[in-house]
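The form predicted on its own is given below as one chain in structure tokens.
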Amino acid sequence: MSDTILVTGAAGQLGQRVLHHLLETYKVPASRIIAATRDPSKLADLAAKGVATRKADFDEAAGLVSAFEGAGTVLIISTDALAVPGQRLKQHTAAVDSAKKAGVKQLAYTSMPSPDKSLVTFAPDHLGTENTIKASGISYTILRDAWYFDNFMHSLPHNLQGGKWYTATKGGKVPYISREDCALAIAATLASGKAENKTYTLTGSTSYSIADVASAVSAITSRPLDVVDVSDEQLSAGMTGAGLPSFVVEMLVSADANIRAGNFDSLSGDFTTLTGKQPQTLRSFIEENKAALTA
């Protein structure tokens, strides 16, 4: 079996950090790593370090087999094709089929917690991909990433400006984790070379409600931030009025509904099992990003 590791989505935020940790934290030789993305010109920095770069477009199934050739392990980072229902699952299925044809021996995949009971609109994509991987006969490691702290950075600066945070979560809690910590744990599994047919759930060490997050943000930034409970319909109307695309509105409303139902609120020690470290805390993440929050 080849010990070469191929990372898809290598130009994306998660892919970049996985590759960083493979190279810098786990000291995997650049000669054992392939970085793949739709536009390899974006990977010049990695190429300069000796990492092989390839084009891998999940919408061009015919080219994926050659993109994966020679790789022993392939990390499939879930794509961002959410606007068209079913497109992402189609992309992932093409990647799994191509990996099998290319002789890949180990697949890793970035999923989400409990996709079988999730209310989030894109959960079926993850569940379908997990099932496709398991049916392929290829050894696998599935990494179910909890909701990122980083997702707050899309809306929190605006919320702080207005002093209000509208939510339909009704006190539901989530064991948020940073994208950086997920990347570290994913890189750890890839570097280990283990073919274990296991599923890990990557969460923080504490579950937080939106009120908990708002309180911490307010204390660290010294700015007032009141949580306002609204219905799904009110949340949808507000985001639609702000100009968000309908598929994004539906996704965010479904995420709040999932939190409200308690479907995200399950702690796991898998991050520490994989890395030997403790996950970043909410307070640490906010302090680290204080400047961006208050800009």
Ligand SMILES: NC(=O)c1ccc[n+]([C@@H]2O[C@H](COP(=O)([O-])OP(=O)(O)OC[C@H]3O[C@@H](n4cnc5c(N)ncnc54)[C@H](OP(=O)(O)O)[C@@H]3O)[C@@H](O)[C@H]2O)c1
The other form holds:
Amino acid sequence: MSDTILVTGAAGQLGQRVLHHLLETYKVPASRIIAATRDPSKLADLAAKGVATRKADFDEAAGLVSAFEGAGTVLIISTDALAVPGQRLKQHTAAVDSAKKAGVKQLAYTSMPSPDKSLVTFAPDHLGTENTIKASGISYTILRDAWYFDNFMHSLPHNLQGGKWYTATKGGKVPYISREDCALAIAATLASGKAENKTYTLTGSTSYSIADVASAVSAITSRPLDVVDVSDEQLSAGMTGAGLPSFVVEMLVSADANIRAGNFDSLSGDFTTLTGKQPQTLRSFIEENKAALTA
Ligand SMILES: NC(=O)c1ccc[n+]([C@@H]2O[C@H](COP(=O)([O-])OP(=O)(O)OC[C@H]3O[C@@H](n4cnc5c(N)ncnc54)[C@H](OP(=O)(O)O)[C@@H]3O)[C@@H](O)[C@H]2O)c1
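Structure of the form predicted in complex with the named molecule (previous: the form predicted on its own):
Starting with the chain above, the whole complex follows.
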């Protein structure tokens, strides 16, 4: 009989879509799936489909071993605890330690591209978690998700209103991918049941600069959008002035520096290897989200 698959962070955006694809795309029976989250009351829809729901909060290590009991494979979705440096690594380490104690046979983890040479503030948490997983002796699949197209949805509506996009990326490129495609590829690895000690990097099929993205957005929305090159200091001052918390400002400035250094600019065919499909294109993503961008 096939093993049970447990997904942490099941109420998050990525977690919900991974569970959707396990059930609907890869037809994994609900009886083989456990959805774990900090607040299981948010998972009533999944429970109604026959998916077992459990509480799993990485900040409450005491309850994690029982949360993982009976699971053959556990997907650890990296948390969003970015405000306190090192907190994520502590959380993820608690999850790995508990999985080992619970007898989990395979771990999957959502990381980032090249965390070993990244300038992004949270890269050490991902690298530390990858190393902790490898040292645990449990079979693993690391899924390094490139920057989501979806991240544009936070800032682009505002950029389009002002007609300007401030960036410190200086023409650096990123092979963006949609969150939806990441969820599909992650579900594919979980459903395959293979224990292979592999690291995959999930990227789109093309690397784009901010000028490339702005040009496509402008053409599809019929609105002007000028790219304005700024220094890290100017970018930081602008975002601080707009009221963003300092840890978010530092994270976004470090991401632009990482793009400028070319550290994100590496294409991978792993999405197609895992799913047999082509990743969504930039144009398709913008067309799909045109209404939200221009609302
Ligand atoms: N590649 C990219 O561009 C990109 C962009 C955004 C995020 N990410 C990463 O991908 C992850 C999922 O992203 P998302 O888009 O689904 O964001 P999201 O909806 O904000 O999800 C945050 C996730 O963190 C989990 N979480 C937070 N605190 C936790 C804790 N104490 N214990 C266990 N889980 C905890 C949440 O689980 P529950 O609410 O179910 O407990 C939820 O799954 C993020 O957390 C981040 O690491 C990557």
